[in-house]
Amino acid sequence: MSSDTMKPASADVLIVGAGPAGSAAAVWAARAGRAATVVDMAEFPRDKTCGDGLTPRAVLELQKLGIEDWLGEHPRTEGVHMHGWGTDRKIVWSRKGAFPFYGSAISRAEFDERIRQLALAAGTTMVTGTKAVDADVHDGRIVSVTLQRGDETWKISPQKVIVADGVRSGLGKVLGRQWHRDTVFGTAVRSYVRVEKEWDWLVTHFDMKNTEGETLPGYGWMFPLGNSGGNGELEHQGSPIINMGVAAFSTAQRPAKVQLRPLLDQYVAEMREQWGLVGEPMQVKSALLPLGGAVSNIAGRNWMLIGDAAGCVNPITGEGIDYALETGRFAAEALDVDDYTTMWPDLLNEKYGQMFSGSRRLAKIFFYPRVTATVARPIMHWEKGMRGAMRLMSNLVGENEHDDAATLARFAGNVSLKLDKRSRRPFH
């Protein structure tokens, strides 16, 4: 049931945020027999700043949710067509291991609405146009959450709370969530651009130059969306659409000195002829991303942060949809646990700690263009090395895989964890 007029006073499981993380949590909670109430400040469908790309890791979660047929109505990507340091290489998604061998790309307006509808079909109560603005917390337990709709406010008393309200996480901030900008974070701008002919690869460009000719610590992307209309407001004009954008890495000590919109325009101009871009960028939006668990205070006795709110974003690629879907499932599976204060950070560290710690440390190499070029050039010409690098960058290493790439990833992650200063763990 979905409504923008309901004012529920209590909930078995209160989920704040109806994006992929919150809606996935609602699906799994409802399927397990729990009564889930989801609140979101937006009215749906709504747009969301994102690259719209789906890795095989995300595809696996959609298979588990039972909507692979719907996924088949959208572009299927073969892998990543990576450019940089004087060469380019197409690297197919791994044909072995724990994950499917294909990816996709779907606009967030359509994607988020599909997962939300799945939650509704499972029996979730959905309250839209409503924001969680405060919480009463006693001895680490949320007693009530203050909800606001327009000029009205009221309190809801939940048994369990899953916080999935995105990157800035307003409720997370109330609960003490802190974003540590000494670790790498991302700034990005995305747009929709029409193309003469679409392709079946996630296209990326590294070693980019900013408008002053300096090497950018980041990358550009072009992801195929087929005949999708972005947020639904674009009239189909007979040519397919891509999601096109640029991202830059930063830390508090090394902020990215770049203006994203001029950089996007430069990227579009440089790619126009080769890739058959048509017209100008549409629906341009920017975003800020905490990467690789760069937040703390993510759980209490009866509450936990998931998805972007918990900093579950790939430190190299900025990908977060797969982790949103996964952490939504993990949270629902943990609803019978009495106390999440240490259990939840421990779980996220077990699942992502090695990869996130190692990758966010690796991301800092982009601040040193000459070092990056020295390392990247030989790897770009080494096919096996590129396959392994893409698996590591995309976190496509299964828990039970022990090939060279998996072994290297775990070794590097363990070393990095020992070097971490904040409790030696990304999540706490």
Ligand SMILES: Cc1cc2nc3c(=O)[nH]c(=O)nc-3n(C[C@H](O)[C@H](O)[C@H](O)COP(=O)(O)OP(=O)(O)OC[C@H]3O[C@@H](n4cnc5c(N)ncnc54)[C@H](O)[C@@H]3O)c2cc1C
Second form
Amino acid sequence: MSSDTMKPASADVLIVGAGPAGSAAAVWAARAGRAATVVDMAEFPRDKTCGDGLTPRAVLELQKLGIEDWLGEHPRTEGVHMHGWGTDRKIVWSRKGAFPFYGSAISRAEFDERIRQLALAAGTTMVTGTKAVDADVHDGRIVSVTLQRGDETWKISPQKVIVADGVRSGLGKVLGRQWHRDTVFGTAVRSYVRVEKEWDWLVTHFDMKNTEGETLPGYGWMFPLGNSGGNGELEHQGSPIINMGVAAFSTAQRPAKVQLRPLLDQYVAEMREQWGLVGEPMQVKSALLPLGGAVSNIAGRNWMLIGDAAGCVNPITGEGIDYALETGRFAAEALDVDDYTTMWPDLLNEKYGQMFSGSRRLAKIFFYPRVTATVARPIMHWEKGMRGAMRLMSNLVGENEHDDAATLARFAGNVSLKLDKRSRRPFH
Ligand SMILES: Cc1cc2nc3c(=O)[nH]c(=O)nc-3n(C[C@H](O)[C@H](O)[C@H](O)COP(=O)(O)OP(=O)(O)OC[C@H]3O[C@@H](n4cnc5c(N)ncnc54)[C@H](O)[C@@H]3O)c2cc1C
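Could the form predicted together with the ligand be shown next, to go alongside the form predicted alone?
Up next: the whole complex, starting with the chain shown before.
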């Protein structure tokens, strides 16, 4: 049935948002025999401002979803090629743990549509061009959600609601979600740039200077998309494409005083010769980059927030596609639970609490470029230390891993979690 004519009035499971979180939840719900209805205000395929990078953690989820073959048609990244503090280092993805040894990068227009198609194939009802604008809540339970398409509004009465409406989470706000901006967050700009030849690393630059020459708390990235890059509308003209962008860190008390577009232009100019950049940046878009685990009120009796809506974003790097896919699966696995009010934040704290709490503290160091340089310079020059640091920064520590780096990460995370007041736990 076409989205234009569908006006469902009830649903077993209502999922708001068809990004990676919502669509993954829909796939797993449908595979578990639940009738899921997904609504998204966009028409697909749609662009999403992102770096398009996929970590091995995301690859593992794609393997679980059964689409590794499709992934094989896209660039395969060996690891991260880091630059900064007077040197550069190629750090291969960790071979130690439970995660695959490769990552990738796929434009979000293509990526999100692939997961959405998987949800449709699994039997999900998909209603696009339709926004969730309000909810009636009684005694912690969502009774109905108001949907809007054009001038029309109507109510849908779901048994369960999974809220996957992204970083701004309009429906989450209606439900009382609060994002605490005293932890570090970022603002970022991304673009697509043609290159003479592609590479197979996620390239990052720390130690960036702003247009006045001062060191900036933030980083730049250049992720290879191969020949299927761009958001589907770009003319390749025979050249591969990269996703290129810069991010600047802020807190509410200390907002970054930086103009992102001039910073991007400067980054492009500095990289042009060495990396064979061709032409000007295309499809330049900026967005808020939340740096994880700083939201409260993420669940009620029959509803839960997942993905970006729940602040499930790596507190240091800002990547969140992997957590979106994972939390979509966790939510579907929890559909038979009666009450999510404490169960859901407890689960997210169990899965991510240590890492998010520890990394959130570490992210504050990035806020002070001189301190960062003092800490980072010796680590950048120490191969083993750098490999460990990258594994921790990318959260490539599996639940059952007990090697030195994993033990250290867990210990530090645990101490950090203990130092957090209850009201400042990563998820509550
Ligand atoms: C500049 C930038 C760079 C990034 N780079 C990376 C990266 O390289 N790798 C990585 O892993 N992560 C990256 N991230 C983070 C990543 O983009 C998010 O973590 C990811 O998109 C979260 O997925 P989601 O499904 O939770 O939300 P989204 O992908 O935002 O999807 C939310 C969906 O909900 C829909 N929606 C919103 N409100 C409503 C409503 N009221 N009713 C109906 N539908 C609604 C939207 O249309 C959208 O389709 C980056 C983010 C930014 C901003």
